[in-house]
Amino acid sequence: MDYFHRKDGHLWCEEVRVGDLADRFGTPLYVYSQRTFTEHFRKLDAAFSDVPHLVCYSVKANGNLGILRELGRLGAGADIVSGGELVKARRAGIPADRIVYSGVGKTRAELALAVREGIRCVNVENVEELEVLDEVARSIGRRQAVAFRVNPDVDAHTHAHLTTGRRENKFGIPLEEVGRAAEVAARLEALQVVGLDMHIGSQILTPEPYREALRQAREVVAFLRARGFPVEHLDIGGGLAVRYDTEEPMTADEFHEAIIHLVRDLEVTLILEPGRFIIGPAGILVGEVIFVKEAGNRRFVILDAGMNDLIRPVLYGAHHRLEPVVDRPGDPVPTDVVGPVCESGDFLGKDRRLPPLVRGDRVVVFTAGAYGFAMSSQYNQRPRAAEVLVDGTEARLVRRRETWEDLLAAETDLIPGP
């Protein structure tokens, strides 16, 4: 659920009209409902209140500092996949002991930063990484807690680009190599194996992939404990789906009921890494119609927002609900909603039945809070959108719109302007 609703023909975010936000901050514009992501976090946190647990928000879904800060205040930790995300999480005030670090390609500099910060756990994804992390920790003079991220070869029944737990995916230690990893870890004095991590994919609609992975996780936990490793926590990743169109995702309570019997008796702290589930429904993207173009039997509505702002439709074939910000009279007509980028793949929705939009109308893309701005780019040298956070009747700018000067700021071989 979310707190976007219509009143008197206008779309509202909580108690603020979205059209007023577009007037004030311009477009393209990301708008986030604090009430929505707060409620989603609290529901998941409450669902697992019967076991020791920690909800580590997946920063890659949306790393805006304003959002991170609010989630940190609610008690969330952070699931990070880069040094930059670690810097952001710490800047947002999330304690280091609530941060876990995944990712297949951590550099020595990133590992050193994690060790110096004293984060809760590094999720190690291959045997070589164990040895490098041990060298880094010894050079700093600290002992680092680690978990094995294991690849259970489980099909999450999601988009091919969103699965992370299959044998052909790059993520995690294959089950048959866990024994070798344990042998290596046992002789590394600067590391302490305290957990097990599995993450099988994203936008997962049914509980069975989780259950299959957890059945294997139980065996690995027993294997590691028999070899003297304490295994104090089990990280089951994220991946809970949200509704973009007609999907019927699990609620937090349904997810809990589906898997808790596989976890409760392990005497571990359960770590969950939701991203999309928390922030996806809380965000929208607003664009303005630049032109309307008729070509043969196609009607193109061209927005100032495009694939550089939201790449999910072309990258994943994702379907996001599209509506005008302000109701427009007229019978719906088949419409291709496209952007200004010089690519045929630059679309936000094809063959959608929308009222006859005209130049100057605003269009909203729903469920854009996750992997929207986070995956945006400056392709075609287009400055990235502004971001606004709404809390009740208050709206505050949490990221200013980039400028043309921002596009040049990092380049070093500049010639004087005209």
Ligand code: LLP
The other form holds:
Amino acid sequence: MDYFHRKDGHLWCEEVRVGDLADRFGTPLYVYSQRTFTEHFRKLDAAFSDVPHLVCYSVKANGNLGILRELGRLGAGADIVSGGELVKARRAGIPADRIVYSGVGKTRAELALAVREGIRCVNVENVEELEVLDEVARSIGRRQAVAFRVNPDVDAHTHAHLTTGRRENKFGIPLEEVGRAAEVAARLEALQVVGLDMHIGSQILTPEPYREALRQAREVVAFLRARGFPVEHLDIGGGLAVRYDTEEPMTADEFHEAIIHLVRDLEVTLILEPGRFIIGPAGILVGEVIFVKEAGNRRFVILDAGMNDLIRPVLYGAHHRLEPVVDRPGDPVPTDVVGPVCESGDFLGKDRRLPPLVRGDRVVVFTAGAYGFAMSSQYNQRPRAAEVLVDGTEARLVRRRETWEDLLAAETDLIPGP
Ligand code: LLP
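Having seen the form predicted on its own, could you give me the form predicted in complex with the named molecule?
Expanding to the full complex; the earlier chain stays at the top.
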């Protein structure tokens, strides 16, 4: 579900023509629909209204301050994975007591920032981390609430790079280590174990992997409670899928229905960490055709947007729907939509049936709100795209386009410019 639609031959985002946004802000351009992510947040929040719960939006999916601020206003917390994400979540006004922090390699500096901010929970991923966090908290003179992030060894049936809850993945405390972690935590005075956490992967289409992980989690909750730890919350991570092409992901209500019986009697606050589910369908990437080239038997449409703007196609073989922003007459032809970057992997879609696009046309890449801008880079010394947030008839620039000067900003070996 989203608020992008076609009317009179044009693509619209809510009540704004996407072509007008490209004229006004230039391309490559990320455009977000506030109504879309608001609705996705609200649906998930409402689906779980029968249990105490907190939806912690996963900042890594899209850390734009404008988006974080709106989600914070709606009542979302934040799931963070770095000190930088903590800084952004706080700057966006998300209260510290709604922030949870996972990550396999948190540094002392990052842990210290988390303790000083007084975040709700640090999801500890190994025994060594418990000891370091305890030291850090003691030196600051605070007690820090923690959860064990366990690795339930569950197959999420998703892309190999998007699975995190298998034994061979680097994430979480292996189940057989939980006993040792509990022993260590029990003697660390600056830590208080208040929860259990897991995250089994991303773009998960069916409830079964969650159920399997929850069955494991229930045993761990019982184990920890038997040892005197008050497990007040259970964090089941993110991972809910969205439709890129023809997938049939679960709705919020279906997800709730499928798992809630494994949660209710535990009498915990349920924490969810969705990223993609909230922001994925709410964002598009718009590029402009620079050239069209026929080579061999292929037709290449070369955009000003490329893999540095959206790396998902080459990194995961991800399929993002592509369309012209303005209808173009003519029979569809097989087209490779590529970017200007010097890599053969620089494509947004291969062998797509698109009308015969010409120089100057705009192309939209759908479902690019999650892990789109967030994973973009300046590769090939390309300034990053601008981001615009649309709310009804209003469009607000929430991140300006980077400039060539920005490419130089952090360099220290400058000579007077040309
Ligand atoms: N919680 C934790 C601890 C995570 O590691 C992640 C994502 C999430 C929540 C949010 O997952 P989501 O609800 O968005 O599936 N770059 C990849 C996705 C990597 C996800 C990493 N962790 C992509 O473009 O598909």
